[in-house]
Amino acid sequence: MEISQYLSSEPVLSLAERLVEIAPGQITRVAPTVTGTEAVEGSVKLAREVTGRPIILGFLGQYHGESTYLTAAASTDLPSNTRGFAQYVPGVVLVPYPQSFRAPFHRGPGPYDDTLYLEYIREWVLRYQVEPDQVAGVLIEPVAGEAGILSPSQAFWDGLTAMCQEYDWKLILDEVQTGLGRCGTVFAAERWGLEPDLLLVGKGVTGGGQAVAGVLGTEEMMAGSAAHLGGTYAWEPAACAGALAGLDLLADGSVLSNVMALESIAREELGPLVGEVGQVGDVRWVGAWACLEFVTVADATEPAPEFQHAVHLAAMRRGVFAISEESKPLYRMQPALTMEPELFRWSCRQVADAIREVAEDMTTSHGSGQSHSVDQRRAPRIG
């Protein structure tokens, strides 16, 4: 039997050193894991070990992996994702993830001040559910991808980090999806000046399709830890070599510049659709990520998943393939970080035309007295 991390190698050490070099804040240490799920589990162990506290504060709508514990207790973007096997376990308190388009206890679309989510934590959760000195850490994605590219404001982050300092909560940033260039900076934390106690990596750090993930942390969090965070095949040398090659591509800044160009294109091409097409409730973009959220009618928040999926099919007929689920009102575009800007601009325009087509079809069907429907002609299934 081989347990790769028991016998280190030059690529393993080089990758650890490179990750520490590019990490924000006071990150000095790395614990290898194989998957992002393991990294999240490891971060919970570390936060509880260092603080001696039992509770993790998490946010509804995030995605933290596929273990039984986390799919039950660290939230998911759809309740159907854990139907039939969710285990409701203690140790995690969940609050709404901040966003400005829709907010709890408010009717209609925003924009809303997303610092109200901090007020909810302070005035309701800490008053009625859990005392501050029982919370070990805050587990949060800097951008909630599965929930629709939700990106909190600087004011929210300033308030959250102030609460962490006030109550000695450890800030755990899950950057498995957001890290390594996706948001236009090496880590999304840099966009808001965040200095996490623990930083989780995966997905974007891999090279050549071989699994690499890990927990990055400060001296306080990891220097004296006895927690086991690794796996039998954590950081195989070939996987590390691939990851290092990927980091090389980020080194000169050209990829990050390209990502910011893609962000500008999403803003220019997709942003105006909110005022043009009533069913486009909100458009959000961060780096090489964009999301359109569809609603039934203008100036409302009732989700329109059927409209969204019809847009997806219409866009596929035009040659654009993005992330769509039939039960969601969210259409997510996630281009390669190196995609040529003009190709992405073309893709955005195809999506915009697909939206106009579906909206026109709906208007025509209503005008002719037909029952409410949109074009559901099937495109070939992939996956």
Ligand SMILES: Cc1ncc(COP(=O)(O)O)c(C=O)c1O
Given for the second form:
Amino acid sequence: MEISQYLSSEPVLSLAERLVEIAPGQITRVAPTVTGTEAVEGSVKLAREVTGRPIILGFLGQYHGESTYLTAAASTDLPSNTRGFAQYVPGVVLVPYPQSFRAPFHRGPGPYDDTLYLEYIREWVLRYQVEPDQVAGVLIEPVAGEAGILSPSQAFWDGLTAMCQEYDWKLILDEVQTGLGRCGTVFAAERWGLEPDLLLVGKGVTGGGQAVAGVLGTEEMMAGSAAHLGGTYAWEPAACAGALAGLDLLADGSVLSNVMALESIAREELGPLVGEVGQVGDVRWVGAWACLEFVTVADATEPAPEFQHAVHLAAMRRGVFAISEESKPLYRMQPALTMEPELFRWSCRQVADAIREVAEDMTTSHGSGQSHSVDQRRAPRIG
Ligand SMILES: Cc1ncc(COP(=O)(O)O)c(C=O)c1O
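Which structure goes with the form predicted together with this ligand, now that we have seen the form predicted alone?
And the full complex, kicking off with our chain again.
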């Protein structure tokens, strides 16, 4: 076990051992951090240290935190948020994260195929931008959370891991959001049989308590490392005791089956909205996570931010609070992993009714079915 604190304690050691026990693949080591951001930054240090290579391959639309270095460069924050620092970060090459709804890559009339994203890396990035032996590692969220619950296919993961092997790129999975049950398995990596070299945890590992995050890694990545991770407040014993209590809750499997029940409910209740309401462009779900994208009636992929805002308010009036940011065409539902399935079903139905209400309002107030404006009396803007 590798703990960066000078003075260790029982909860710290137990937490490190428990995380190694439940981690996928060949993970044997842990380095504690306070935040997910620090875990991301630490993983980049380790990948560069072990490989002696400078470049990190990341994916546009991911979120890795708020530091001014790598996480800012690869964050979903809009350029207006990162202006003045992200654009000057060297050592990072970004490629699009696979997604079917607004896919930048699509070939021919056949079905959507996200291995084209790998082809783009091979045929374009490696040919024109960076040589494979300059890449230290691939930093990727197994499901892109902030980008709207995007979930690549098994074929994509198989292809990406094959490239990692071919070029000796280290696979760094950012499981700060997906880890510890959100996707219905302890780590999302398990859904696709991924064996990361480094795996980053945060958020869920705290069981909702005090800050705990960390880097988990293989012997190769961490046994001989001289890199310093952690910090003064990393893994306070009380925080570790809270995290252990959270892991106890995950251990018997009932939380994970609850999450899978929530996933089925999202599919049943929200999935059919795509065909039913013209302004629902796409619905996606993985575990206890769902995302809706609203579009204009005139164009099936043009974002409809005012529609989204009106749905958000209408759903809140009905008692459901989801995540809706003005700058992103994404409406995300993120229930507690332990939410009663029937309560989640009720919540989905409230959201569905809110969507129908807003769609109908629009048709009534404009007669045209266009979605770029809503009745402001029913949907006052706030902020
Ligand atoms: C995937 C992912 N990585 C990293 C972070 C950063 O974690 P923190 O906010 O603890 O610094 C987040 C936070 O939302 C995240 O979602």
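Positions refer to the first chain, counted from 1. Between two forms, the rigid core is defined as the largest C-alpha subset superposing within 1.5 Å. Predicted, not measured: the structure shown is a model, and the values here were computed from it.
**Q** When the two forms are laid on each other by their rigid core, does residue 207 show a Cα shift of 2 Å or more between the two forms?
**A** Yes.
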